[in-house]
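A lone chain, given as C-alpha coordinates: the form predicted alone.
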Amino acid sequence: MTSVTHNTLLSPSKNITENTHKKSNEAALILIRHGESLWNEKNLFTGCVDVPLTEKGVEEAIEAGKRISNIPIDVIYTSSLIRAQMTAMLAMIQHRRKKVPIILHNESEQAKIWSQVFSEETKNQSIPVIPAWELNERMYGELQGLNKQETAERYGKQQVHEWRRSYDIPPPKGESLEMCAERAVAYFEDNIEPKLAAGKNVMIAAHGNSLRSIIMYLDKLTCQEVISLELSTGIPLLYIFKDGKFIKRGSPVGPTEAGVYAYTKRLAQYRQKLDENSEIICS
(Lines of atoms letter the chains of each structure in order from A and count residues from 1; the text may use other names and numbers.)
(Lines give C-alpha, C1' and ligand atoms only; values in the text may rest on other atoms or scores of the structure.)
Protein backbone atom coordinates (compact mmCIF):
# COMPACT_ATOMS: atom_id res chain seq x y z
CA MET A 1 0.00 0.00 0.00
CA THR A 2 2.82 2.38 0.81
CA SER A 3 4.40 1.97 -2.62
CA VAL A 4 1.11 2.71 -4.41
CA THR A 5 0.62 5.97 -2.52
CA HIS A 6 4.25 6.88 -3.08
CA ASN A 7 3.92 6.41 -6.83
CA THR A 8 0.97 8.79 -7.04
CA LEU A 9 3.39 11.57 -6.12
CA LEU A 10 6.10 10.86 -8.68
CA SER A 11 5.01 13.71 -10.97
CA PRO A 12 3.18 16.43 -9.03
CA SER A 13 2.14 18.45 -12.06
CA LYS A 14 0.89 15.37 -13.94
CA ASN A 15 -0.90 14.00 -10.89
CA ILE A 16 -2.78 17.16 -10.02
CA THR A 17 -3.64 17.86 -13.66
CA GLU A 18 -5.25 14.44 -13.98
CA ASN A 19 -7.23 14.96 -10.77
CA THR A 20 -8.63 18.27 -11.96
CA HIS A 21 -9.55 16.85 -15.40
CA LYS A 22 -7.10 19.15 -17.16
CA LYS A 23 -9.35 22.21 -16.92
CA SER A 24 -6.41 24.54 -17.52
CA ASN A 25 -2.67 24.51 -17.23
CA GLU A 26 -1.56 25.99 -13.94
CA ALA A 27 1.92 25.96 -12.47
CA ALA A 28 3.87 27.32 -9.54
CA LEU A 29 6.93 29.53 -10.01
CA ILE A 30 9.27 30.00 -7.03
CA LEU A 31 12.01 32.64 -7.06
CA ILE A 32 14.80 32.56 -4.46
CA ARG A 33 17.71 34.96 -4.15
CA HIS A 34 20.73 33.03 -2.89
CA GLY A 35 21.65 33.14 0.78
CA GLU A 36 24.37 35.44 2.11
CA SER A 37 27.72 34.87 0.39
CA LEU A 38 31.20 35.32 1.79
CA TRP A 39 31.56 38.57 -0.14
CA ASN A 40 28.12 39.82 0.97
CA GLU A 41 29.44 39.40 4.49
CA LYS A 42 32.62 41.36 3.65
CA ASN A 43 30.62 44.10 1.84
CA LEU A 44 32.43 43.49 -1.45
CA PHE A 45 31.10 43.86 -4.98
CA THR A 46 30.64 40.25 -6.08
CA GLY A 47 28.98 40.24 -9.48
CA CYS A 48 30.08 37.20 -11.47
CA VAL A 49 32.92 36.20 -9.12
CA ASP A 50 32.09 32.69 -7.94
CA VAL A 51 32.08 32.67 -4.12
CA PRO A 52 30.19 30.31 -1.77
CA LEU A 53 27.68 30.91 1.00
CA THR A 54 28.51 31.87 4.56
CA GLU A 55 27.19 29.86 7.49
CA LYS A 56 24.35 32.39 7.70
CA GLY A 57 23.74 31.91 3.97
CA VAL A 58 23.47 28.16 4.46
CA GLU A 59 20.90 28.72 7.22
CA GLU A 60 18.95 31.11 4.98
CA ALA A 61 18.86 28.51 2.19
CA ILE A 62 17.63 25.85 4.60
CA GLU A 63 14.92 28.18 5.92
CA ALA A 64 13.86 28.96 2.34
CA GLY A 65 13.55 25.22 1.73
CA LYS A 66 11.27 24.84 4.73
CA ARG A 67 9.02 27.61 3.43
CA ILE A 68 8.53 25.88 0.08
CA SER A 69 8.52 22.30 1.37
CA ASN A 70 4.86 21.76 0.45
CA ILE A 71 4.94 23.35 -3.01
CA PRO A 72 5.43 21.03 -6.02
CA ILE A 73 8.66 21.43 -7.98
CA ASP A 74 9.37 19.64 -11.27
CA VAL A 75 12.48 21.45 -12.50
CA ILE A 76 15.03 23.86 -11.02
CA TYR A 77 16.97 26.59 -12.80
CA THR A 78 20.02 28.22 -11.26
CA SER A 79 22.75 30.53 -12.38
CA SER A 80 26.16 29.05 -13.10
CA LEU A 81 27.48 30.43 -9.79
CA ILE A 82 28.01 28.25 -6.72
CA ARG A 83 26.12 30.46 -4.25
CA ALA A 84 22.89 30.06 -6.25
CA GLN A 85 23.46 26.33 -6.75
CA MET A 86 24.20 25.80 -3.04
CA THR A 87 20.98 27.63 -2.20
CA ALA A 88 18.94 25.43 -4.53
CA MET A 89 20.46 22.19 -3.21
CA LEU A 90 20.13 23.11 0.46
CA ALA A 91 16.54 24.26 -0.06
CA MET A 92 15.57 21.01 -1.75
CA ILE A 93 16.95 18.91 1.12
CA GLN A 94 14.05 20.32 3.16
CA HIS A 95 11.33 19.42 0.66
CA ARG A 96 8.85 16.80 1.83
CA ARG A 97 9.01 14.92 -1.47
CA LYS A 98 12.66 14.04 -0.75
CA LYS A 99 13.48 14.01 -4.44
CA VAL A 100 17.19 14.36 -5.25
CA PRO A 101 18.24 17.47 -7.20
CA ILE A 102 20.67 16.51 -9.98
CA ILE A 103 22.64 19.11 -11.91
CA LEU A 104 22.44 18.51 -15.66
CA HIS A 105 25.79 18.94 -17.37
CA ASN A 106 25.18 20.00 -20.96
CA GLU A 107 28.41 21.91 -21.51
CA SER A 108 29.81 19.20 -23.80
CA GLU A 109 28.78 15.89 -25.36
CA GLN A 110 31.21 14.07 -23.09
CA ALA A 111 29.68 15.74 -20.01
CA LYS A 112 26.21 14.63 -21.13
CA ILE A 113 27.35 11.04 -21.68
CA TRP A 114 29.30 10.77 -18.44
CA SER A 115 26.40 12.08 -16.31
CA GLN A 116 23.64 9.87 -17.74
CA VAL A 117 21.29 8.06 -15.36
CA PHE A 118 20.22 4.59 -16.54
CA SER A 119 17.43 3.84 -14.06
CA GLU A 120 13.92 5.13 -14.75
CA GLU A 121 13.02 4.71 -11.08
CA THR A 122 16.01 6.85 -10.08
CA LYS A 123 15.02 9.47 -12.65
CA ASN A 124 11.51 9.54 -11.19
CA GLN A 125 12.98 10.26 -7.77
CA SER A 126 15.11 13.12 -9.06
CA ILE A 127 14.60 16.76 -10.00
CA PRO A 128 16.67 18.18 -12.89
CA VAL A 129 18.73 21.25 -12.05
CA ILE A 130 19.63 23.36 -15.09
CA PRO A 131 22.46 25.91 -14.66
CA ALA A 132 22.43 28.92 -16.97
CA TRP A 133 24.93 31.77 -17.11
CA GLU A 134 22.12 34.01 -18.34
CA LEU A 135 20.73 33.93 -14.78
CA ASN A 136 24.04 35.10 -13.27
CA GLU A 137 24.30 38.25 -11.21
CA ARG A 138 25.04 41.31 -13.30
CA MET A 139 28.74 41.71 -14.02
CA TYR A 140 30.13 44.60 -11.98
CA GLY A 141 33.24 45.04 -14.12
CA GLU A 142 36.12 46.81 -12.43
CA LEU A 143 34.18 47.05 -9.15
CA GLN A 144 34.24 43.29 -8.54
CA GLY A 145 36.19 42.47 -5.39
CA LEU A 146 36.23 46.10 -4.17
CA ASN A 147 34.81 47.10 -0.81
CA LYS A 148 31.59 49.06 -1.30
CA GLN A 149 32.40 51.68 1.34
CA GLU A 150 35.94 52.21 0.05
CA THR A 151 34.61 52.45 -3.51
CA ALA A 152 32.18 55.18 -2.44
CA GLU A 153 35.04 57.11 -0.83
CA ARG A 154 37.16 56.71 -3.98
CA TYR A 155 34.60 57.56 -6.67
CA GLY A 156 32.05 59.48 -4.63
CA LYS A 157 28.78 58.27 -3.15
CA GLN A 158 26.66 59.70 -5.95
CA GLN A 159 28.66 57.97 -8.69
CA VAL A 160 28.59 54.59 -6.91
CA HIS A 161 24.87 55.02 -6.23
CA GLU A 162 24.29 55.54 -9.97
CA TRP A 163 26.27 52.41 -10.81
CA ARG A 164 24.37 50.34 -8.26
CA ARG A 165 20.84 51.70 -8.54
CA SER A 166 20.34 53.25 -11.97
CA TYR A 167 18.72 51.18 -14.71
CA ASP A 168 20.93 51.97 -17.69
CA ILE A 169 24.27 53.22 -16.33
CA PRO A 170 26.89 50.43 -16.13
CA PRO A 171 29.92 50.45 -13.84
CA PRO A 172 33.33 50.58 -15.60
CA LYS A 173 33.56 47.60 -18.01
CA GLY A 174 30.46 46.07 -16.39
CA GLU A 175 26.73 45.58 -16.98
CA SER A 176 23.85 47.89 -16.20
CA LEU A 177 20.61 46.44 -14.85
CA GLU A 178 19.17 46.96 -18.34
CA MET A 179 21.91 44.78 -19.86
CA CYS A 180 21.38 42.11 -17.20
CA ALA A 181 17.64 42.18 -17.88
CA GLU A 182 18.13 41.64 -21.60
CA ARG A 183 19.83 38.26 -21.07
CA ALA A 184 17.87 37.10 -18.01
CA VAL A 185 14.41 37.88 -19.38
CA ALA A 186 15.24 36.46 -22.81
CA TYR A 187 16.34 33.21 -21.16
CA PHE A 188 13.19 33.16 -19.03
CA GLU A 189 10.93 33.66 -22.05
CA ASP A 190 12.73 31.08 -24.22
CA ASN A 191 13.39 28.33 -21.67
CA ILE A 192 11.38 28.71 -18.46
CA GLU A 193 8.03 30.16 -19.53
CA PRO A 194 7.35 27.24 -21.94
CA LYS A 195 7.85 24.83 -19.03
CA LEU A 196 5.29 26.73 -16.97
CA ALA A 197 2.89 26.82 -19.92
CA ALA A 198 3.18 23.02 -20.07
CA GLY A 199 2.12 22.79 -16.42
CA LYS A 200 5.59 22.21 -14.96
CA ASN A 201 6.34 23.71 -11.54
CA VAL A 202 9.60 25.66 -11.59
CA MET A 203 12.03 27.00 -9.00
CA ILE A 204 14.68 29.58 -9.90
CA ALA A 205 17.62 30.15 -7.54
CA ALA A 206 19.55 33.17 -8.75
CA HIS A 207 20.69 36.66 -7.77
CA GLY A 208 19.41 40.07 -6.79
CA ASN A 209 19.70 41.71 -10.20
CA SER A 210 18.81 38.76 -12.43
CA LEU A 211 15.72 38.12 -10.30
CA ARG A 212 14.81 41.81 -10.22
CA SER A 213 14.93 41.70 -14.01
CA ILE A 214 12.59 38.70 -14.13
CA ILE A 215 10.22 40.25 -11.58
CA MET A 216 10.17 43.41 -13.69
CA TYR A 217 8.90 41.25 -16.54
CA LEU A 218 6.42 39.29 -14.41
CA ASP A 219 4.94 42.32 -12.62
CA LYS A 220 5.26 44.67 -15.60
CA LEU A 221 7.30 47.17 -13.59
CA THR A 222 8.68 50.39 -15.05
CA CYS A 223 12.39 51.23 -15.09
CA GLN A 224 11.84 53.51 -12.10
CA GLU A 225 9.88 50.93 -10.15
CA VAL A 226 12.44 48.15 -10.61
CA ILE A 227 15.42 50.18 -9.37
CA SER A 228 13.71 50.57 -5.99
CA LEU A 229 12.86 46.86 -5.75
CA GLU A 230 14.77 45.14 -2.95
CA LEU A 231 15.05 41.35 -2.60
CA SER A 232 16.14 39.77 0.66
CA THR A 233 18.56 36.84 0.60
CA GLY A 234 16.97 33.45 1.09
CA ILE A 235 13.33 34.62 0.98
CA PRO A 236 11.25 32.71 -1.61
CA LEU A 237 8.59 34.42 -3.70
CA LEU A 238 5.67 32.46 -5.13
CA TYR A 239 3.88 33.13 -8.41
CA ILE A 240 1.05 31.18 -10.01
CA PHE A 241 1.13 30.91 -13.81
CA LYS A 242 -2.37 30.38 -15.17
CA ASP A 243 -4.01 31.13 -18.52
CA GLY A 244 -0.87 32.86 -19.73
CA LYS A 245 -0.72 35.26 -16.76
CA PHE A 246 1.51 35.52 -13.68
CA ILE A 247 -0.22 36.03 -10.34
CA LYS A 248 2.01 37.13 -7.47
CA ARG A 249 1.32 35.34 -4.18
CA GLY A 250 4.06 36.73 -1.98
CA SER A 251 6.37 34.71 0.25
CA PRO A 252 5.31 31.43 1.87
CA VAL A 253 5.56 31.87 5.64
CA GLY A 254 6.50 28.34 6.64
CA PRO A 255 5.63 24.65 6.37
CA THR A 256 3.11 24.79 9.21
CA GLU A 257 1.10 27.61 7.65
CA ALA A 258 -1.66 25.82 5.75
CA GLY A 259 -3.32 28.91 4.33
CA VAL A 260 -0.43 30.01 2.13
CA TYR A 261 -0.62 26.79 0.12
CA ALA A 262 -4.35 27.14 -0.54
CA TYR A 263 -3.87 29.95 -3.05
CA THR A 264 -5.08 27.47 -5.65
CA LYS A 265 -6.95 24.18 -5.50
CA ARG A 266 -4.00 22.37 -7.04
CA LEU A 267 -1.56 23.49 -4.34
CA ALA A 268 -4.03 22.56 -1.63
CA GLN A 269 -4.52 19.12 -3.19
CA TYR A 270 -0.78 18.60 -3.48
CA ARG A 271 -0.21 19.39 0.17
CA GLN A 272 -3.07 17.09 1.16
CA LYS A 273 -1.46 14.23 -0.75
CA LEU A 274 1.86 14.91 0.98
CA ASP A 275 0.10 14.74 4.34
CA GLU A 276 -1.69 11.50 3.43
CA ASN A 277 1.52 9.93 2.20
CA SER A 278 3.33 10.88 5.42
CA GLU A 279 0.59 9.34 7.55
CA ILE A 280 0.79 6.03 5.68
CA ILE A 281 4.59 5.87 5.87
CA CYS A 282 4.56 6.62 9.62
CA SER A 283 1.78 4.14 10.44
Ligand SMILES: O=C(O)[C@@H](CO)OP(=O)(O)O
Given for the second form:
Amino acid sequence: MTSVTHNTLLSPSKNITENTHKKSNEAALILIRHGESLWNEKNLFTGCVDVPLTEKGVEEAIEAGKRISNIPIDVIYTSSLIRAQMTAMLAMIQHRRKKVPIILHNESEQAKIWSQVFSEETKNQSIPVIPAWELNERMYGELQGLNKQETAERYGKQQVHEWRRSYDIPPPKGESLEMCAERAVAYFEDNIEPKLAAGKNVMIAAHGNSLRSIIMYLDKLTCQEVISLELSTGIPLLYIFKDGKFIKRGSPVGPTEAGVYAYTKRLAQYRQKLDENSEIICS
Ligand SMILES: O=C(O)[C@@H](CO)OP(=O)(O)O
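Following the display of the form predicted alone, present the structure of the form predicted in complex with the ligand.
Everything in the complex follows now, all chains and molecules, and the chain you saw is the first one.
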Protein backbone atom coordinates (compact mmCIF):
# COMPACT_ATOMS: atom_id res chain seq x y z
CA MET A 1 0.00 0.00 0.00
CA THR A 2 1.34 3.38 -0.88
CA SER A 3 0.38 6.89 0.07
CA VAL A 4 -1.91 8.60 -2.46
CA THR A 5 -0.74 11.87 -3.92
CA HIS A 6 -3.03 14.62 -5.09
CA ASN A 7 -3.97 14.72 -8.78
CA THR A 8 -3.15 18.24 -9.85
CA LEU A 9 -5.68 18.13 -12.69
CA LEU A 10 -8.66 18.18 -10.37
CA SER A 11 -6.91 19.96 -7.60
CA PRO A 12 -8.12 23.44 -6.65
CA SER A 13 -4.49 24.51 -6.28
CA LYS A 14 -1.64 23.37 -8.49
CA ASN A 15 1.01 24.22 -6.00
CA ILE A 16 0.38 24.43 -2.29
CA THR A 17 3.38 26.60 -1.47
CA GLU A 18 2.43 28.98 -4.27
CA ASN A 19 -1.03 29.34 -2.78
CA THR A 20 0.09 29.67 0.83
CA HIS A 21 1.22 33.20 0.10
CA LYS A 22 -1.89 34.28 -1.77
CA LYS A 23 -4.60 32.87 0.48
CA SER A 24 -5.61 33.68 3.99
CA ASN A 25 -4.33 31.13 6.46
CA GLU A 26 -7.80 30.44 7.80
CA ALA A 27 -9.74 27.37 6.74
CA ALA A 28 -12.56 25.06 7.84
CA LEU A 29 -11.92 21.43 8.70
CA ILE A 30 -14.86 19.04 8.96
CA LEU A 31 -14.40 15.58 10.42
CA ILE A 32 -17.09 13.00 9.98
CA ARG A 33 -17.26 9.40 11.12
CA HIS A 34 -19.10 7.24 8.57
CA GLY A 35 -22.80 6.47 9.10
CA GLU A 36 -23.89 3.15 10.63
CA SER A 37 -22.46 0.16 8.73
CA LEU A 38 -23.99 -3.29 8.36
CA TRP A 39 -21.47 -4.58 10.90
CA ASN A 40 -22.12 -1.73 13.37
CA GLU A 41 -25.72 -2.89 13.21
CA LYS A 42 -24.71 -6.52 13.88
CA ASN A 43 -22.28 -5.42 16.64
CA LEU A 44 -19.28 -7.05 14.92
CA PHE A 45 -15.66 -5.88 15.13
CA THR A 46 -15.09 -4.35 11.70
CA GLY A 47 -11.64 -2.74 11.46
CA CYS A 48 -10.40 -2.89 7.88
CA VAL A 49 -13.18 -5.15 6.58
CA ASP A 50 -14.91 -3.20 3.82
CA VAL A 51 -18.65 -3.26 4.55
CA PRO A 52 -21.27 -0.77 3.32
CA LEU A 53 -23.70 1.47 5.21
CA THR A 54 -27.11 0.35 6.41
CA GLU A 55 -30.20 2.26 5.40
CA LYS A 56 -29.92 4.11 8.74
CA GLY A 57 -26.28 4.89 7.89
CA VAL A 58 -27.35 6.33 4.55
CA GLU A 59 -29.89 8.55 6.35
CA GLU A 60 -27.25 9.62 8.88
CA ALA A 61 -24.89 10.61 6.05
CA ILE A 62 -27.63 12.64 4.35
CA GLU A 63 -28.50 14.33 7.66
CA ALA A 64 -24.81 15.11 8.26
CA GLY A 65 -24.66 16.63 4.78
CA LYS A 66 -27.56 18.93 5.64
CA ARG A 67 -25.76 20.12 8.76
CA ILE A 68 -22.70 21.17 6.80
CA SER A 69 -24.44 22.28 3.63
CA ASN A 70 -23.42 25.93 4.10
CA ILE A 71 -19.79 25.31 4.98
CA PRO A 72 -17.21 25.64 2.18
CA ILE A 73 -15.45 22.43 1.13
CA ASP A 74 -12.59 22.47 -1.42
CA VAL A 75 -11.19 19.01 -0.99
CA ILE A 76 -12.37 15.78 0.60
CA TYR A 77 -10.24 13.03 2.10
CA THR A 78 -11.72 9.62 2.80
CA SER A 79 -10.32 6.30 3.86
CA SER A 80 -10.17 3.64 1.17
CA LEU A 81 -13.20 1.91 2.70
CA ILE A 82 -16.65 2.11 1.14
CA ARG A 83 -18.50 3.15 4.33
CA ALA A 84 -16.45 6.36 4.56
CA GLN A 85 -16.69 7.03 0.83
CA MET A 86 -20.47 6.47 0.79
CA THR A 87 -20.78 8.88 3.71
CA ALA A 88 -18.75 11.59 1.97
CA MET A 89 -20.67 11.25 -1.29
CA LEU A 90 -24.13 11.18 0.32
CA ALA A 91 -23.27 14.16 2.50
CA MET A 92 -22.05 16.16 -0.49
CA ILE A 93 -25.30 15.62 -2.40
CA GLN A 94 -26.88 17.87 0.25
CA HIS A 95 -24.35 20.67 -0.15
CA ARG A 96 -25.81 23.95 -1.41
CA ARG A 97 -22.85 24.70 -3.64
CA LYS A 98 -23.79 21.62 -5.73
CA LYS A 99 -20.23 20.85 -6.79
CA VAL A 100 -19.71 17.25 -7.87
CA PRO A 101 -17.41 15.14 -5.67
CA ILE A 102 -15.08 13.10 -7.90
CA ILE A 103 -12.91 10.30 -6.54
CA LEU A 104 -9.30 10.61 -7.69
CA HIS A 105 -8.15 7.16 -8.69
CA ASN A 106 -4.46 7.26 -7.95
CA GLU A 107 -4.01 3.55 -7.33
CA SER A 108 -2.17 3.09 -10.65
CA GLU A 109 -0.84 5.21 -13.52
CA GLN A 110 -3.55 3.81 -15.75
CA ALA A 111 -6.32 4.59 -13.27
CA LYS A 112 -4.99 8.15 -13.04
CA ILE A 113 -4.93 8.61 -16.81
CA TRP A 114 -8.30 6.96 -17.41
CA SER A 115 -10.09 9.16 -14.87
CA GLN A 116 -8.86 12.52 -16.16
CA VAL A 117 -11.27 15.40 -16.80
CA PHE A 118 -10.65 17.64 -19.81
CA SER A 119 -12.80 20.68 -19.14
CA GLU A 120 -11.59 23.49 -16.88
CA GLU A 121 -15.20 24.54 -16.31
CA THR A 122 -16.18 21.02 -15.23
CA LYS A 123 -13.15 20.83 -12.97
CA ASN A 124 -14.19 24.08 -11.32
CA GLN A 125 -17.55 22.56 -10.57
CA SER A 126 -15.98 19.47 -8.97
CA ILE A 127 -14.51 18.66 -5.59
CA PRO A 128 -11.57 16.23 -5.54
CA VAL A 129 -12.08 13.25 -3.25
CA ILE A 130 -8.79 11.69 -2.19
CA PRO A 131 -8.92 8.16 -0.82
CA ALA A 132 -6.11 7.24 1.56
CA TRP A 133 -5.66 3.86 3.27
CA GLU A 134 -3.86 5.69 6.08
CA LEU A 135 -7.25 7.03 7.19
CA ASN A 136 -8.73 3.51 7.40
CA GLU A 137 -10.21 2.17 10.61
CA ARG A 138 -7.74 0.67 13.07
CA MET A 139 -6.95 -2.89 11.90
CA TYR A 140 -8.68 -5.08 14.46
CA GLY A 141 -6.61 -8.24 13.84
CA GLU A 142 -8.15 -11.50 14.96
CA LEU A 143 -11.19 -9.72 16.36
CA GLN A 144 -12.47 -8.74 12.88
CA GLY A 145 -15.84 -10.36 12.25
CA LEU A 146 -16.34 -11.44 15.91
CA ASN A 147 -19.36 -10.27 17.86
CA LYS A 148 -18.41 -7.63 20.45
CA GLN A 149 -20.80 -8.91 23.12
CA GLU A 150 -19.77 -12.57 22.69
CA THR A 151 -16.09 -11.58 22.74
CA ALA A 152 -16.62 -9.74 26.05
CA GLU A 153 -18.35 -12.83 27.50
CA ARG A 154 -15.49 -15.05 26.34
CA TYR A 155 -12.44 -12.95 27.29
CA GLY A 156 -13.96 -10.73 30.01
CA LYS A 157 -15.31 -7.20 29.79
CA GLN A 158 -12.11 -5.64 31.10
CA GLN A 159 -9.88 -7.32 28.52
CA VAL A 160 -12.17 -6.37 25.64
CA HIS A 161 -12.43 -2.81 26.92
CA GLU A 162 -8.61 -2.62 26.92
CA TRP A 163 -8.45 -3.92 23.35
CA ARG A 164 -11.08 -1.42 22.25
CA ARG A 165 -10.16 1.73 24.13
CA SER A 166 -6.66 1.58 25.61
CA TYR A 167 -4.09 3.69 23.84
CA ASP A 168 -1.23 1.25 23.46
CA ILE A 169 -2.60 -2.29 23.95
CA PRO A 170 -3.26 -3.86 20.53
CA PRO A 171 -5.98 -6.48 20.00
CA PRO A 172 -4.53 -9.90 18.97
CA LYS A 173 -2.55 -9.34 15.72
CA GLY A 174 -4.17 -5.94 15.26
CA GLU A 175 -3.33 -2.27 15.69
CA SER A 176 -3.48 -0.34 18.96
CA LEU A 177 -4.79 3.23 18.79
CA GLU A 178 -1.17 4.34 19.03
CA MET A 179 -0.26 2.31 15.91
CA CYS A 180 -3.32 3.64 14.08
CA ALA A 181 -2.31 7.20 15.08
CA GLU A 182 1.19 6.69 13.67
CA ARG A 183 -0.16 6.39 10.14
CA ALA A 184 -3.35 8.51 10.36
CA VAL A 185 -1.74 11.52 12.07
CA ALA A 186 1.34 11.32 9.84
CA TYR A 187 -0.94 11.40 6.80
CA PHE A 188 -2.85 14.34 8.27
CA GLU A 189 0.35 16.29 8.95
CA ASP A 190 1.95 15.53 5.59
CA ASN A 191 -1.06 15.88 3.28
CA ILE A 192 -4.00 17.61 4.93
CA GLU A 193 -2.40 20.27 7.11
CA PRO A 194 -0.57 21.86 4.14
CA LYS A 195 -3.93 22.18 2.35
CA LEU A 196 -5.45 23.93 5.37
CA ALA A 197 -2.40 26.18 5.61
CA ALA A 198 -3.02 27.11 1.97
CA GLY A 199 -6.56 28.23 2.87
CA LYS A 200 -8.32 25.14 1.47
CA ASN A 201 -11.41 23.96 3.31
CA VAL A 202 -11.20 20.24 3.98
CA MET A 203 -13.64 17.48 4.89
CA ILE A 204 -12.38 14.13 6.18
CA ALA A 205 -14.75 11.16 6.14
CA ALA A 206 -13.19 8.34 8.11
CA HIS A 207 -13.67 6.06 11.11
CA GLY A 208 -14.13 5.93 14.86
CA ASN A 209 -10.51 5.19 15.69
CA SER A 210 -8.64 6.89 12.84
CA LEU A 211 -10.59 10.06 13.71
CA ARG A 212 -10.05 9.59 17.46
CA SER A 213 -6.32 9.59 16.80
CA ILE A 214 -6.56 12.73 14.63
CA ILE A 215 -8.71 14.48 17.26
CA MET A 216 -6.16 13.50 19.89
CA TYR A 217 -3.60 15.38 17.80
CA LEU A 218 -5.86 18.40 17.11
CA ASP A 219 -7.08 18.79 20.70
CA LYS A 220 -3.73 17.77 22.23
CA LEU A 221 -5.39 15.04 24.29
CA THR A 222 -3.29 12.83 26.54
CA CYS A 223 -3.23 9.01 26.23
CA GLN A 224 -5.56 8.97 29.26
CA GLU A 225 -7.98 11.56 27.88
CA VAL A 226 -8.41 9.82 24.52
CA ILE A 227 -9.69 6.67 26.25
CA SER A 228 -13.04 8.31 26.97
CA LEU A 229 -13.37 9.99 23.57
CA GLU A 230 -16.27 8.37 21.71
CA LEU A 231 -17.51 9.42 18.26
CA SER A 232 -21.05 8.83 17.08
CA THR A 233 -21.72 7.71 13.53
CA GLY A 234 -22.60 10.44 11.04
CA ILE A 235 -22.01 13.46 13.27
CA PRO A 236 -19.87 16.18 11.64
CA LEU A 237 -17.34 18.06 13.78
CA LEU A 238 -16.08 21.48 12.75
CA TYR A 239 -12.63 22.96 13.39
CA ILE A 240 -11.24 26.27 12.23
CA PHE A 241 -7.56 26.27 11.32
CA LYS A 242 -6.14 29.72 12.00
CA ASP A 243 -2.57 30.92 12.47
CA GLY A 244 -1.37 27.34 12.63
CA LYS A 245 -3.83 26.41 15.42
CA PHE A 246 -6.94 24.24 15.45
CA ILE A 247 -9.97 25.83 17.09
CA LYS A 248 -12.67 23.33 18.00
CA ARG A 249 -16.15 24.49 17.01
CA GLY A 250 -18.21 21.43 17.93
CA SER A 251 -20.90 19.97 15.74
CA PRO A 252 -23.07 22.20 13.57
CA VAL A 253 -26.62 21.44 14.73
CA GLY A 254 -28.31 22.40 11.49
CA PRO A 255 -27.63 24.18 8.21
CA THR A 256 -29.23 27.38 9.42
CA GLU A 257 -27.56 27.48 12.81
CA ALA A 258 -26.51 31.12 13.09
CA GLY A 259 -23.67 30.45 15.52
CA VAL A 260 -21.67 28.28 13.12
CA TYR A 261 -21.41 31.01 10.52
CA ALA A 262 -20.45 33.61 13.06
CA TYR A 263 -17.32 31.61 13.89
CA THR A 264 -15.34 33.36 11.18
CA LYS A 265 -15.93 36.20 8.76
CA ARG A 266 -15.15 33.94 5.81
CA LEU A 267 -17.79 31.37 6.79
CA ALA A 268 -20.37 34.16 7.15
CA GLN A 269 -19.44 35.59 3.74
CA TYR A 270 -19.60 32.16 2.10
CA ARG A 271 -23.05 31.54 3.54
CA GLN A 272 -24.25 34.97 2.42
CA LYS A 273 -23.04 34.27 -1.11
CA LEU A 274 -24.90 30.95 -1.18
CA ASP A 275 -28.05 32.71 0.02
CA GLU A 276 -27.70 35.39 -2.66
CA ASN A 277 -27.12 32.78 -5.37
CA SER A 278 -30.13 30.74 -4.36
CA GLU A 279 -32.27 33.90 -4.40
CA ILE A 280 -31.15 34.47 -7.99
CA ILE A 281 -31.95 30.84 -8.90
CA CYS A 282 -35.37 30.99 -7.20
CA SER A 283 -36.48 34.36 -8.56
O1 LIG B 1 -15.47 -2.42 14.98
C2 LIG B 1 -14.76 -1.42 14.70
O3 LIG B 1 -14.05 -1.36 13.70
C4 LIG B 1 -14.77 -0.22 15.64
C5 LIG B 1 -15.68 0.84 15.15
O6 LIG B 1 -16.97 0.39 14.91
O7 LIG B 1 -15.16 -0.67 16.91
P8 LIG B 1 -14.85 0.05 18.29
O9 LIG B 1 -16.18 0.48 18.82
O10 LIG B 1 -14.25 -1.02 19.14
O11 LIG B 1 -13.93 1.19 18.09
